[in-house]
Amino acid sequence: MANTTASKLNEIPRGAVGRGGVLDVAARLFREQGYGSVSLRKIAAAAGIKAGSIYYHFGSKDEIVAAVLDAGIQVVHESMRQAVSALPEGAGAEAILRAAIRAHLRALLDVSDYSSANVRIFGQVPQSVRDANLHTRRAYEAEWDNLLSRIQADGALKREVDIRRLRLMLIGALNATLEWFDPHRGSAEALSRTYADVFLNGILERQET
């Protein structure tokens, strides 16, 4: 593992970065690596800086955590919205779903460190910094409870459901996989077709009475 990360860290382009190239630097990092093991020293090192130029940008490293915690949510936030608004008009549940499922798995496990990042270490970084990612964290939670109140009131959804239960699992689900998933033996996007198997359709087989 340490040699994978070495490697990987010497890909990054040596020189001058400004402060996405620290956040870009500093969120691969926390995603290999975790909260506790990353210090600004570190990061440094891996932007090809000095310690003492990532002041010019951050205050602390707990700084830089919560920007890479709040960029986490936003671009898996963003990347839901654009893909359920990207269906045609008059889309049903299903493929809204699935659309939803699919974009979220994508940003977590292909697109972003940040992201990763985010549900790497959230549960590690001190209260304060939990707190700050709150607000962002709400916007993503409250984009789900809205998508699926329209897809149970337009009747899709059993009128039973709790939508915060629900969507507690769902994306509780959804990030647990980056605990074990594996690119070299499947993809995304194969991954989020199963998933949306299981919620849309259930795991047994329906029986005749």
Contents of the next structure:
There are 2 protein chains.
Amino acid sequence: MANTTASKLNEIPRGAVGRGGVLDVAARLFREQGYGSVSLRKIAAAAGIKAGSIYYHFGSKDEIVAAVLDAGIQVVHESMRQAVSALPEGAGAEAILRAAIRAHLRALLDVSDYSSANVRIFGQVPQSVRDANLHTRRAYEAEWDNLLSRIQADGALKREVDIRRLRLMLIGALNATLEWFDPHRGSAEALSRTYADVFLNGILERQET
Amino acid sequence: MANTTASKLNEIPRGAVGRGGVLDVAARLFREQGYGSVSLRKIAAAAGIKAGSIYYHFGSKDEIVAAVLDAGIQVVHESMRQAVSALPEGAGAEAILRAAIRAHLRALLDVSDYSSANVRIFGQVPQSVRDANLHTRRAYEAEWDNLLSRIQADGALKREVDIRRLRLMLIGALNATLEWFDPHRGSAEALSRTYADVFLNGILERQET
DNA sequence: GTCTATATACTGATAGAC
DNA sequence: GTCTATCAGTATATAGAC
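Rather than the form predicted on its own that you just supplied, could I have the structure of the form predicted together with the DNA?
Below, the chain from earlier opens the complete complex, with every other chain and molecule after it.
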């Protein structure tokens, strides 16, 4: 997903060139400024090239943003799947949920401009670009639905909870952190623990009667 | 907040005219399409006037969007304050939280294009516009922090919960519903109950040992 | 693979008629 | 209070030189 050719020596000081470099820069700018405010001229300038040169690598702005959106889902999907499958064999429902929440949040806040760009601009791009991203999104959503369904079948999740709605609520809550998270005030790691605490057990003090 | 003059008879069929009408239309378009994609020409066309005419009512695009943002916070703030103060005298922590959550969510999903536009475009507008909206936002945030602090002081909220972080998590989760809520699949009313259930008590089944 | 130059359309904003 | 006409700036995209 990241630009690999840029690590070679004897290159332009910018560091970002070629298709991968343009894509890296575009993802960062989209995350920072949104879709409508980022022009091809801005992307080109940040990558150290001229606007016209972009069309050697991509056919249109939509093609760039579509590539960013797809990569964004793939990164967070792979991160979540790996985190869950890395757990010990007999891991309980709570451990599984905590690992999945942590992986999703860290992908957004610590790891990937692509994943955070996806969350921030998906609602702003043209309908055709959204449609192109749907298959990739659906696969990630299915991963969560399967995980939650398994946990509910084991009896660890309240029976009255609707899986689809819970997934939308949980992912939405985690994604919303992009609007206010400040690494100076706490780590994504610690924040993921708080989210797990709240979603798993709630915020009300329990009576010990 | 809504256009009042438009209810008079013998007017242009569009229904939206004058400063209030322009603002109503702008709020709806911003909510639907985001900040960058909505031009003054689009706003004017939807309001049934020409682009140049907008400048009789507003000095700039930023002035329009700033007015939309402020109104958006004021609507949801007033809605939440009223809902809480309308509760019976001795209402418990759970009833208060449920009423506040319900009011916030219904303002976003059922009532106001201004409130939903605020949530959707705040992260996309120029820094100067965000700054102008800060005072209004802070007042609403303080309302929530006071409410949550009172409940925690009463011992109904877990002591280890950080108030500011909880407020960010809760409001963020509720605001995120704008990205996926579909009135055909359920009411905002019912959804607010589910959010309260999850945040108050969590999703894990409790052992009855 | 990147450059310059350019075509075409749209942007926010202004001036003056009615 | 809305209109028409227009300005300067910027948008995506293309063509051809190097």
